[in-house]
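Take a look at this one chain, the form predicted on its own, written out in structure tokens.
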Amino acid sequence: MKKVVDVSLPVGPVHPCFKEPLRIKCETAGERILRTEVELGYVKKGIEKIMVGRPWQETMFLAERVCGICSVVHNTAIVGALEEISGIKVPRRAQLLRIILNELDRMQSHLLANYSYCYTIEHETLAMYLLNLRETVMDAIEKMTGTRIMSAYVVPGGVREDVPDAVISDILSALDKVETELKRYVKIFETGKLIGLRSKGIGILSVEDAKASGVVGPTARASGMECDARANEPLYVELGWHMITRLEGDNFARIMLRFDELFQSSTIVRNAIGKLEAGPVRLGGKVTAGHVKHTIEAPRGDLTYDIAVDENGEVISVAIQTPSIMNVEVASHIMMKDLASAADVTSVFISADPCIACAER
């Protein structure tokens, strides 16, 4: 039976909504959209290629530029698969560090995707609090390492170097400003007529779908699904790790997971900051041949670097699996399928928090 649709409405790939470039392509009847079909490919870079048969000093770097909204995952995946694959321990002390790190980069990464949301349905004033917040975790983590993005922190053996008990109490600071900002913008979020409307009962993704999709991180999480690399992690688990979900499956539960994330995350931060002791913070070791598949929690889910590297430490293969990849597809084929607006359509697909320089990378 031949296809029938009203037209052919493309958004982007240049949209004010859109952190990067990306079209989608949404087939309608009237103003309901039937179904949509995301096309990438704008910021293609082949970070993968040009890994391949450098030494790993390069491709820890090179791991970095897969994405600046997520970087310090990235750092922490590709170190963390060299370690493994050559048997080098990490001192308690740098493992509490890199933890810090790594959940005030969720922190800043969650503020963002809810930033986003909030400005895809325009409620503008909402969505600049949160960016504006983000910009205290950004100074927490410049502090911490030296820069607020490609940091380079993470290396084999430990961290790069120490943190000073004086970065230490302007973390602490920082995570006392988020968290008191923080509870009125969740309440205006939660009890916002418009952003009922907008987000309530919109882009359901069912647990069954979510479990038979693929998808990962906070969006699977979102609709039930019990799912996160940090369960694997016992230093985590110490430190008050417990799984999150909710059960709606829809846009509001998306962003409202993020939040009651960021403040799981500042407990984490909290409970390491409170159980670090002096000590070493970089053993080294030497990268040995090997290969290994090295999977950790990204703030949109699942990371993995399947990754080999020969006698020398140079890089024989590399792939990277972001969680990007599912989530984008679940979204487009899924989520916005038979929304009852088009204005549906991005604010939808952003709650998923898509990241299109790492799915593209």
Second form
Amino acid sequence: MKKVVDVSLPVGPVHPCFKEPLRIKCETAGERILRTEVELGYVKKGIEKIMVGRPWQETMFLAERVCGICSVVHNTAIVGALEEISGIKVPRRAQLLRIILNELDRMQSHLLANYSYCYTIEHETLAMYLLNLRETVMDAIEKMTGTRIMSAYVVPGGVREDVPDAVISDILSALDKVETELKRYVKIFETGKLIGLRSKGIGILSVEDAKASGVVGPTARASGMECDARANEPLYVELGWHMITRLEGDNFARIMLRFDELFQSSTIVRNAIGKLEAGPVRLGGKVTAGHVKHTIEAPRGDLTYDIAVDENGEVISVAIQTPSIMNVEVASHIMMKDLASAADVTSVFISADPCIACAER
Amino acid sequence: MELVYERDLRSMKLLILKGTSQDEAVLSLAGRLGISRQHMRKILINGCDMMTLENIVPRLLAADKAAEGISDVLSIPHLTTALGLLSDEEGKAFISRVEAGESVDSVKKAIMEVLA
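With the form predicted on its own in hand, show me what the form predicted together with the partner chain looks like.
Zooming out: every chain and molecule, the one shown earlier first.
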């Protein structure tokens, strides 16, 4: 890109505040950030190309490996796409179990995102509280699926196995703990004066910029944009989902919105558990040829699998549009533009919950 | 001066542009501007960073929605707001030239000269 100043401040690729490697080159004038350039390529996996020519039974495992943090949603998205192509039906109990797992996954992802932000703005105490609370959710996921990540729990036609009643009570206990402790942590964040100084009015994303850049998920909703793929899923609406938005569009709004969504996810899981009835969790089906663009709401926003398979179930082409592609781009090019202090570069970036593994696929 | 940490990113940028959806977006933009895919790739690799290239599909979709009239014919929202290849002032200047009576083809040629 064309350089406009001589002083370039590199952040990363290895940085204590970043969970994953990426390099942001900031062009500065004194403390002010004029513009930034992002350098990727440290964790490029080429999963889209690896999937081509392989049978769908292999690609559903490959999809999970796009991202270690939200592997559940990649699994759900690719299986949903295959089901849509082939018209495979999913029993109601399996639909509810999928929602329970996906919402638990959203909770652990949001807790990790908010942990990262608090760590980045040097509020390590609150950060560690949140990271510890995330373990409660991770334990619930492990009890439900047998593993913390990459569980391959969602399979075409349903879920891999049913969940016993004992595990359901463990999940409910975990939700009790999360809800009780989270209220205290939200209050700490909301009322912390130093947190406010580092978060309020910093890294503002206007609704116009949000629309021009295609930003999605909590990052878009914190700027007042109403976009959530769950709005198109009647079962979610039946379970009490509603659109949560904020208008400030700054770091504070993005973190608070995730806190709000944590409580909402907990309510959705409780409602789904309340509606669980005995029945099959997996029906049969056969993958047929077709092409579909399937979108679901990942913890970070719209996740789209544009996939074509032939009559043998082999993938002809696939394009994975992860939410981090849009969110990382917006965080680095719009939110950071004209930042008053270089010290805010990392906090603004982390507030958008960037996932480099997802962005690089 | 040889910079130790500066890498040549052109091959990585080309890999991004070869992605299924990115390639479709490049073809569509090349068609709008009346140039070849290779030429479009070269302009994008020289003018955009890696993250913009990854996000090219949603950005061009948003530009498609915003484009109307002369700005649509000249692909101004695509080249300014979406990709940052032209500044807003440059975009407005090109639109004014068409409004002043200059032919679209000649302004398109001028745009290509700036992009090159």
